[in-house]
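The data below hold one chain only, encoded as structure tokens and taken in the form predicted alone.
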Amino acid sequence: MSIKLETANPVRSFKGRGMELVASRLADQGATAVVCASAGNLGQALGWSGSRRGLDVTVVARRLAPAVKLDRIRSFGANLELVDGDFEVARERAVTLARQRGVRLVEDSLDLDTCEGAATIGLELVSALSPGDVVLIALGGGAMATGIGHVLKTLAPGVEVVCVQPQGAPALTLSWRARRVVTTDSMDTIADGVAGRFPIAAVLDDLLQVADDAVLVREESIIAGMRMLLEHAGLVVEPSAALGVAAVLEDPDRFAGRHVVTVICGSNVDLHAYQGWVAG
């Protein structure tokens, strides 16, 4: 297995790619402010990219998001508004704020800039791939999967694109399988970065064009994947980044003898929680 590392950057996740596009384009347009909802990583990335360009950045996040992510959002100069409830509540609040203030709303996965940013990962992968190889991509809102997937299906159509989501937050995978939007009533996963209940129809349409498969993995497999990345690659990662490894652990025969690449998408993790997971 090969890994595509997306954590060795100021925001410790792939989200910086898309937010650099967003912030640079907004600055060129003379914008002064921007709003987003975030599970944590997007808000950090927008705070870092936007503040450097003089943008007033407001991030809406759930109050129970990992403290390390909330602290880093503040440290990058963003205004942070916390809401009770899950990510969908934060998304609704961000929509309201953007409308009230008359400023740009960045909506992860629906905003094409977020997908274009993720697509650059695919461009960097293509030269290392051959027909029959597999790329495993964590599936949350869908920006990374659709962005990378579009590039691979265009430039390396013989590569299999497999999306991976936790069983405790399966909405977009269930939607992909049903070929229609499927929502869920609740979420229960440590992989907070990919936890959503309401897939976006336009994102599902794109995902149906580029994903060869979408699989669900158990929480214990995610933890085992985190432990393996620490022990064999020296990487401390957040749960979402271990989804690809978890997929291989759960179905080793499927991937045996094949070149498999998994994208390590983020490393913003509460160290106390992390230590408990990997030590257990």
Given for the second form:
There are 2 protein chains.
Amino acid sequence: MSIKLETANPVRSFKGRGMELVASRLADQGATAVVCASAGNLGQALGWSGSRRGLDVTVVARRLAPAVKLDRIRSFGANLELVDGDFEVARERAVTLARQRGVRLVEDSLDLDTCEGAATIGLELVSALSPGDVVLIALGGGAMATGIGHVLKTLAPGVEVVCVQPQGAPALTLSWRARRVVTTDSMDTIADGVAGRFPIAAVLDDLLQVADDAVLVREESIIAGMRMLLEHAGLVVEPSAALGVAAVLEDPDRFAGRHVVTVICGSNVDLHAYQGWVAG
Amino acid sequence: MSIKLETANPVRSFKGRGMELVASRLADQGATAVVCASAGNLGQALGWSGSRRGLDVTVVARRLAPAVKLDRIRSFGANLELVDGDFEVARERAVTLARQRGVRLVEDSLDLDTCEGAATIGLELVSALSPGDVVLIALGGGAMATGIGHVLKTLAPGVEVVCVQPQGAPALTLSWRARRVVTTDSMDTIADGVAGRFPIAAVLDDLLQVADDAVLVREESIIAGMRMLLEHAGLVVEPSAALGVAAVLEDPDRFAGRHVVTVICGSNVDLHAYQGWVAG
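Form predicted in complex with another copy of the chain structure, per the form predicted alone context:
To see the whole picture, the full complex is given below, headed by that same chain.
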């Protein structure tokens, strides 16, 4: 198994790839402000990339997002607005804010810039892959899966693209299986970075074209995956980054003897919570 | 501060760079066996690179090296011979073994291949550096410092090269300061990867040409450095990899306002010992 490490950068997730694109294009256009909703990582990346270019960045996040993520969003110079409720509430509030202010709204996964950013991961992977290999991608809103998936299906069509989502936040996986948008009433997972209830129809259309499979994993497998990444790679990662390893742990026969690659997409995790999970 | 991450590879240290060179050259020459002494990381790298090319690899290490390092040397297919005593005893035994068997001895730091491997780190760093920047390099036998230092002094002469060694294993730093080989009677440091007592004269000659300074740090600073790398980068590293951060923590004024880069050279650490240090 190989890992594609996306945490060794200032924002500690892959989101910087897309937000560098967004912020540089906005700066080139003379824009002065930008808004996004974020589960925590997108906001850090937009804060980092936007503030360095003089943009006024506003991030809407849920009040109960991991404190480390909220702290880091502020530390990168973004204005942080907190909402009660889950990520979908933050998304609605960001839409309203952007409309009121007349500024660009970055919508993760819907905004093609966010998918293009993730697609650059795929470009870096292609040369290391052969037909029959498997790439496991954490599935949240779908930007990472559609971005990487599009590149792989174009440049390495023999590679299997498998999306992985927690059983406790399965909306996009259920949608992929049903080939239509399926929403859920609630979510229950430690993988805060991929937790959404309302899949975006346009993203699902893309995902149906590039994903070979979408699987759901249990919380205990996510924790076992985090533990493996600690023990075998010396990496402390957030739960979303362990979804690929969790999928292998749950179905080892499926992946036996094959070269499996998974993207370690983020390491913004509260250390105290982490130690509770991994030691438990 | 920036980090140059050298742990995200199968052998979890920078040593693979040199050993890939050694093993591929030996295989090209039709050699069948190779011997080295190792504090633990070189042996893993030679085991990995050599075994994949059909070489019979023998590694001599001290019995009290971290068990994870010894286990991983074996797991990479090397024959492991253990000696009582410190690294210098292992080095003598490896010399004897290689002579008896008539096979190539890889001598870390003396062997130019080991320095050339490390030098490739310097090549990757150059484009990110400007005059006035500082590169902090863990100092053990000297391969990493002379390899990277040579590249920097040639291609980026305005960059300051600072070597960092534990106070508890200061032989090469004392030698650098005295401009002649100084040996010590004993060692006492958790940084097992850089612990030696007998500097090599030829390595010291090179180090005198490329190092701008060599500093010694306390054990508690090494631990604080490990903790910082955990909290700010999500990285579990071995003590040797935290020497550069330790140097900044001990003398923050010296580095204030400057771009400081340090090489995270290894993550082969016993997790139980690590947790004891970092939680303590």
